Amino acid sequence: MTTNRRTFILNSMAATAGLGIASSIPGGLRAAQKMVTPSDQINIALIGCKNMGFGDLKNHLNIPGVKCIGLCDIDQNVLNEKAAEILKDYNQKPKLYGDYRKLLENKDLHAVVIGTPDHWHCLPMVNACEAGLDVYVEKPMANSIEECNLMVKAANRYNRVVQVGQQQRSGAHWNKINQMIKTGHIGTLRKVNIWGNFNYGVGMPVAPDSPVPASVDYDMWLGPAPLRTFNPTRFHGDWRMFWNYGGGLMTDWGVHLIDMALWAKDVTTPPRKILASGANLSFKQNAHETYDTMSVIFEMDDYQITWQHTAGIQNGPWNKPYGMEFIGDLGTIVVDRSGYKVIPQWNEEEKKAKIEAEESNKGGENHQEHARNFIDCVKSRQKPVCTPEIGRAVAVAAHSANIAVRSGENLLLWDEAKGKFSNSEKANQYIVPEYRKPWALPKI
């Protein structure tokens, strides 16, 4: 389907889509799917089928007119399990692939969802754009700064709709507090405090290397990452705590929440100054390379963002394991995915609160809304709420914090015009990853 033809056909679906026919109940969804003619159908595929990727796929399949025609994973057992679930819940039978490059050859595809580990985000995304496909890619956008740069270039060069999976941008209560801040409800925003404390951030208990499971193409799983023995503590679900595949809590929860801090002032470029301290101070019996304890200050042009995490615990400020404080002259907004609270500053002279207190528990995870926004933009060819530029800005911020500690520099100055740190060649060595042959960084 060409872009022009797709635009014409899919725009004709807007009225049906706008009725909100999609249901999380598969039976209701099947009835809605019958209303969509084959020519109006959006065909998608999933690359990386375990955990978050499969959840993303289901959110897309809950939208009338969306059909899964392909699943790709390096674990045959995962492929078979997820294919059976798609058949049972959605009455769809996608083709199964072990190599994403074969999947991208399917001429019936319109879009792909990328739910792989972070080190496998860049290549499939760029290749999908080259193939004329739209892309929903999980966050962080990539596992390195240069990969993020290449993904932005690919989306723009090939004029694709690309949604980064920072789904809070689609959340109603996040949008509401964002407008409060922008309209001056809490006065001048001066500081944003962010925290994220989670048990899983210390990884799994140390285990010996083991044979590669028979169902797994481990060489393909490693892909561009360095050759390394197989170990269950850095595979399914646990890879995030190892530098070759992820960036720990900093690039996992950090990306979600720092994104909200940048959005508060519509910042779409990385912070210019990063001060970070981190270490592995506990859980020596667990397998992880990323830091279990970390504090970061991002200095912006006219406000400050702080991040802190203490992995291995499940509590923090305001008795919340994670959350944010938007601190203004008139009041503070405390927020997480469950809702928000506006806490007024006290006017000592007038003996009253400077603004009205407010509280709401109407939050949500917002994955479904984010998928809907992506599909709507595939139809309209408009920009989604979380563009690659937005995804890059927050990913570079998170990577910069990790790089500050890994390089031993602690204080880094980011030069956006030159795309590197102006005060540390040692830190600059972390910007461009070295791909394992025969894989190579894409050229845009």
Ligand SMILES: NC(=O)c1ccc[n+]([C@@H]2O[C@H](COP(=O)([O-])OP(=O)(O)OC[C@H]3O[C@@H](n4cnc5c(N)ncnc54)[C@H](O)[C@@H]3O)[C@@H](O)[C@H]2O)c1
The other form holds:
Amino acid sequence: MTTNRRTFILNSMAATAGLGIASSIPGGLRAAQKMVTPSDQINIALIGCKNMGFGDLKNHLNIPGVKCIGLCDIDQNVLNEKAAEILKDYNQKPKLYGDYRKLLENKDLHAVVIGTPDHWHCLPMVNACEAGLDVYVEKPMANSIEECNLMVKAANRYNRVVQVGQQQRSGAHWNKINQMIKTGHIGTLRKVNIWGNFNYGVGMPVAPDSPVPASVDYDMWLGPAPLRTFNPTRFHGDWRMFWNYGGGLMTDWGVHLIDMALWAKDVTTPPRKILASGANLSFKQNAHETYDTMSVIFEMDDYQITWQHTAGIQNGPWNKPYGMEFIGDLGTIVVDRSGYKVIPQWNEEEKKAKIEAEESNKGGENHQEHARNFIDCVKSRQKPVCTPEIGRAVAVAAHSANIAVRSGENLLLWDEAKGKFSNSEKANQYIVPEYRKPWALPKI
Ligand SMILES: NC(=O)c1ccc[n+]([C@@H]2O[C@H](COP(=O)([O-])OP(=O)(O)OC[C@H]3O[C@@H](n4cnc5c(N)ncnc54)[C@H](O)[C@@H]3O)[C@@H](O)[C@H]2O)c1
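Now that the form predicted alone has been shown, please provide the structure of the form predicted in complex with this ligand.
Time for the whole complex; same chain goes first.
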């Protein structure tokens, strides 16, 4: 059964009313009617189709009852290629758009997936919420602290189901180690060490500016970011290493892994003390602004989180290019997406290990489970496993580390009540991005 969006919103309102959640859907749609039933078809669309967004879309389409009715991209070649793939693999013919605002006018939509570069998360997400749609938005939630704030506000103001693409929250082995830590299996957690030494963090070899490809609406790709000449090293996929579009490895992988470190103690607000050092010390022949070398300490209330990246070496502790160590007073858990290992501490007095050694290689990628959780929540109106509040907390942590270095302060103190750094006006200048006209930060 297909419901159009208006009916769906009303259904959603009925469901949320049942949960006692205040509803603030725009457009005066007030009268609650019937409940959403699990058999309702969910019509979705994708904004930003090339890589991760398309993977997300396919994971949604693998769920029975989910249909793609729109694809939006500023690159006509990407649109054509992805539309052909959806037709071939799913026998569906979504409408194609070059401007996401037109897509949001489609009254049959229930939800959108946002797979645009980081500087293009906030506006489509907020506008989708305003249009009464639920949203799956990729991580990091946004490319600045203020955009994250606005996105949390929009999700709550318009009462939408919003899942941030930190899919490890949906992973069975991540859930397992999270429970092990919370139930004291490794004793009291005092430190989490994290590293991510990926090759791609050094960017692509320097290339000259070139004409904008004929299929691309480059002005729309830049959107709120400053006007800049077209260069292939800053475009599809490679924008991550340039401040106006992304935050380098610190935000790209940082949010995935720091998220696990915050979750271990159910922290849902940004760290209060951030000590960071970063620089570009290598790969001078490559195009990148974000730091290739970085060390960060997040001082938490009763534990410490460290982040290290040395981009371009693709290896690290435990012979892993990325990973985490959760250190308690009975043992350590070393974990990455492939699995985990429990390494007991030695009890010298009793001459035996404090806990049992254990190993599992039953990890995996968790995008499919994360999409499933989102769709379940679209139907049930429950909160998904990675709410905007969680997405914000970890994005603010990662952005704070970058800001600590960019501002030259190295040590920053975050005041959550005031929403700014208490020890540096220089650092506070990085909180609110300057949008290029005619784009403007949304008002909620
Ligand atoms: N969850 C994960 O594991 C994971 C993995 C990779 C990437 N990501 C995130 O996914 C997002 C996309 O990353 P990617 O590697 O796929 O980037 P990409 O550059 O390969 O793809 C982005 C697409 O968005 C399109 N686009 C840009 N501006 C647009 C606009 N205004 N309207 C419509 N389309 C627009 C581009 O043309 C391109 O097709 C990023 O936020 C990234 O951090 C998440």
